[in-house]
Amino acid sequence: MINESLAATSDTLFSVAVGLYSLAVVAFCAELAFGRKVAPARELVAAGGGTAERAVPAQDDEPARARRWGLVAMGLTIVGALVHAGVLITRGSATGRLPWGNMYEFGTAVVLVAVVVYLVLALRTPSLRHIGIFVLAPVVLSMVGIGLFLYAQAGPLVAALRSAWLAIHVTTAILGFGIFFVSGIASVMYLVRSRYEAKVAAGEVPLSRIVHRLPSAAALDRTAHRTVVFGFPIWTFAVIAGAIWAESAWGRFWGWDPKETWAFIAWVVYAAYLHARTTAGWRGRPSAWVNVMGLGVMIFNLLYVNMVSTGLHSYGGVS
């Protein structure tokens, strides 16, 4: 029996969450707009027995007004995450089941995990707050796309998903995807910031209100790596749990179904990223590109494989 009142509340909270995240994006934009544009500094370095000047990225002297906008943005993001969690809680209460039994619920949960991961990182390392606009803007676009194209009325699970493995396999898939979402964005920002720092080191003065306020390339690279290190075992467990569930449901552990295949491809890409981080010649930008490719594979797996291709997973639209 579906509680229509709670289901309607869930839908309303979804719209409220999108609105709060949108306001957070505006606040993050204001923070960048009111930030002081600071030219790269110069430092003396030893060169050929003498000294020479070298340009180094300047630390941003953040005005109070920009700082206030940043705090407003973080506050809106936190409130938005709480409302976002309410979407899933009320949907689950309305249906009497875990609220990730279709693509609408799965996508909503993945985006929530990504927001929570960003908040944890930003609260632990305040400089990472400055990537907020690059996390929240994709979050808003994702939420709008989920609401427009993936929405499903609250209802019971299809028979094939009525298993305890739903709580294990799909939950870990949601966690892994959400973590990789933030990691991929951190790698994109690393690629942008490292290019900026390379220009500064070469003596150029590339003034950019946005890029110079990003965390250092080293901090972004470290964030991307640590989040993959955290998410990779979770995704590994999700793939293994899916195989065990497949044996229980279909009598085989692995059948190269499109969803299984692309989940494994994603696992290989992230394993390659972790390996590249320890391999000479692949550290830095090459490994970051591998991480970005991993995020692309995850998005492809969620959208194209579920919505276009056909397979045993097509009934639920879940990982």
The other form holds:
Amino acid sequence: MINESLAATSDTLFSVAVGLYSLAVVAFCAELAFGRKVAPARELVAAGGGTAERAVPAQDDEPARARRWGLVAMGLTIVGALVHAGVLITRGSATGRLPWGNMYEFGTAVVLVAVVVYLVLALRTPSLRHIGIFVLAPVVLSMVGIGLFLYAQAGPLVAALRSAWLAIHVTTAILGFGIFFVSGIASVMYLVRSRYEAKVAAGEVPLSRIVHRLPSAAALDRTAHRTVVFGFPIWTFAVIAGAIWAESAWGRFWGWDPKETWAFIAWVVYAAYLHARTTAGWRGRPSAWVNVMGLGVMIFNLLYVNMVSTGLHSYGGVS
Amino acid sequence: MSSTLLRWWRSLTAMRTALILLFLLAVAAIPGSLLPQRSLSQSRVTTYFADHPDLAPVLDKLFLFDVFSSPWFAAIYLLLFISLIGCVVPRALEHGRAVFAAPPPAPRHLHRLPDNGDVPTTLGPTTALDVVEEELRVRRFRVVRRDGAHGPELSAEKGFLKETGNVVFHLALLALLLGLAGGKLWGYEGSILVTEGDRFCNTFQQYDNSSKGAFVDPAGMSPLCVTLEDFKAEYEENLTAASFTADIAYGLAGSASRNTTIGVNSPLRFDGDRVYVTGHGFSPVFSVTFPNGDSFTDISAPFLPSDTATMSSQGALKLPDVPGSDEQLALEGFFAPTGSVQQGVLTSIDPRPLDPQVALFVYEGYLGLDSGLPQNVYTIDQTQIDRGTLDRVGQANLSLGESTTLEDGTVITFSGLKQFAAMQVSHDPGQVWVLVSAIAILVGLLGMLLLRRERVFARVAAGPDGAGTVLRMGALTRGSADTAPRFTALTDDVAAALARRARTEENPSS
Ligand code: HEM
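Structure of the form predicted together with its partner chain, please, following the form predicted on its own?
Next comes the full complex, this chain leading.
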């Protein structure tokens, strides 16, 4: 029995969450716009000398106006995340089940995890707050895409999904995916920032107001790495739990179904990232590219495998 | 010659090679997910051949429709396996030795370590190192004191579990590959459609489809027999399938049978075999009465669902032995559990059998069953129709209980309805092994990623102006980025402990 009014509330909250996140993006933009114009490159390089990281000092002394916008942006993001959680909670109670039984719900939950991961990072390490716009903009895009292309009416679960493993396998898949989402963004930011730092150090480009406010390349690299270290065991667990479930649902624990295949590929890519980061010659930019590739594989697995290829994971519910 | 071999072995067993091979395995899996695979769906492969008549045979030569059982996939798998052995086993042995060995001597230049610092103290060298040792032991380091070439020194180490995690992870990866391969070689799978009331036993002759590993001995298969007593499909209001359950009786041939219910997500596990319900459908039941008075009653055949949402199904019933005639008879048709006829065309509007109807074509003539060519039991052989050896002699839409009479007087009645279940029996002796390995992989991974291995070294030297002692400490940490704060905390604690000890030594009475 579906509670239609709760289901409708859930849909409304979805729009509200998208609205709040969009406002947060605007506020992050305003923070950038009111940020101090950065001093000419020459002086800084001279003052810093030596390594690239020192040549681009962190911008702690931001003007009050920018700071205020930054706080507004964070506040909007937090409220947005609460409303976003409300989307899933109301859907869950409308349907009387865990709210991740189709691609719409799955995607919505992944994005929520990404926002929460960002908030945790930003609250623990204030300089990471400045990647906010680069997290929130993809978040808004993803939400709009999910709402437009993956939306599915609240409904009961198909028989195959009525199992305790839904709570275990899909929850961990969502957590892993959400963490990798933020990690991938951190690596993209790292790629941008490290190139910028190298150029500034070589005196080739003037300081850029936007890139300048990003955390240092080293901090971004560290963030990307830590999030993968956190997400990788969770992902490993999700795949193992999927295999255990498949043994009772599909008659074998592993059968190279497209989703299984791409889950394995993603696993290998992230394992490669962790190794690359400790291998001479692969540290820094090459390993960051591997991480970005990992996120690409995850997204491909969600979109292509569910929507284009046919396999056993066809609970997408997109119609 | 032998040096070349050695060199090959070295490069094959390098960590980097193992990684590249793992990566290659992932890349090799990609075509398996983009092209249809025989192991997943034979019919999609057939469709692909029809759509790409030029390309498909080429791809097929490259095993691209059987990627996961192709020689090149197996080659990568095997190389990875060997590479892992060469890479992991020595590492595990070395780690085993290291667990029992003392921490290594302090490096000569402690100030070159990533974390290092000096702590001046008024205490003598031995007492100062005593204090450091105490501090480190409290932190559960293993500590060794030596009289090194550069003065008395101390080495301490902790965090072996990190390396243990690494070794466990990689050994478990090996075990998992072994388990997978074993399961493939000694495992088998068979599937069969069983109509309510029917029984099957675990032999390859009975299965409609089966596959088995190279080392499976058909004579050694567990003599499990299963009877499908009742099948139930339940639906939500909006016709989402809610559950499929099959009441079965099962047991080893010759012994008493037991009853149980299996369904989606809950297979029967018995004697090393697993029995699943993988699908279901309807078998319409017919009676046929021939002009001479002979009749067949309650004959049925499974009709395969072509759309699981409405359970509209298609199938055929063949009657090779018609009494009093040389001709053979066949019914082919469409079944709707809840039928709705629009402009003469029967469709199904509900997956539940609320108003079962069939749309039948009746054929008479030669079915070609003994032609020696394998036939699809769910359709009649189109070539016999094309050849004119099989003629359509009637057609009718029948609701349950209705009959149709052919020109020659044969009466065909749609007399009843049974359900069938698609069942699968699987045997995989490797799967528990794989599960244990997978859990070990996860545990090893957690140890490897979350633990730190730390080494701390300390050495004492005379103070710069001859008074007191300078304690120089250095640390080397693996598996953690922000080591500086922890090192500072350690040296602060050591400095505090040194100061405390200095005070008690000055006035021992207080
Ligand atoms: C070896 C077995 C399995 C693997 C490797 C696996 C892998 C995955 C992966 C990678 C995802 C993340 C979603 C994405 O990126 O698209 C996922 C989600 C999901 N899995 Fe599995 N899975 C397995 C078995 C199962 C089984 C047996 C079921 C249920 C019968 C199941 C149900 C789901 C559902 C409902 C989702 C989330 C929503 C969706 O994508 O539609 N999985 N799985």
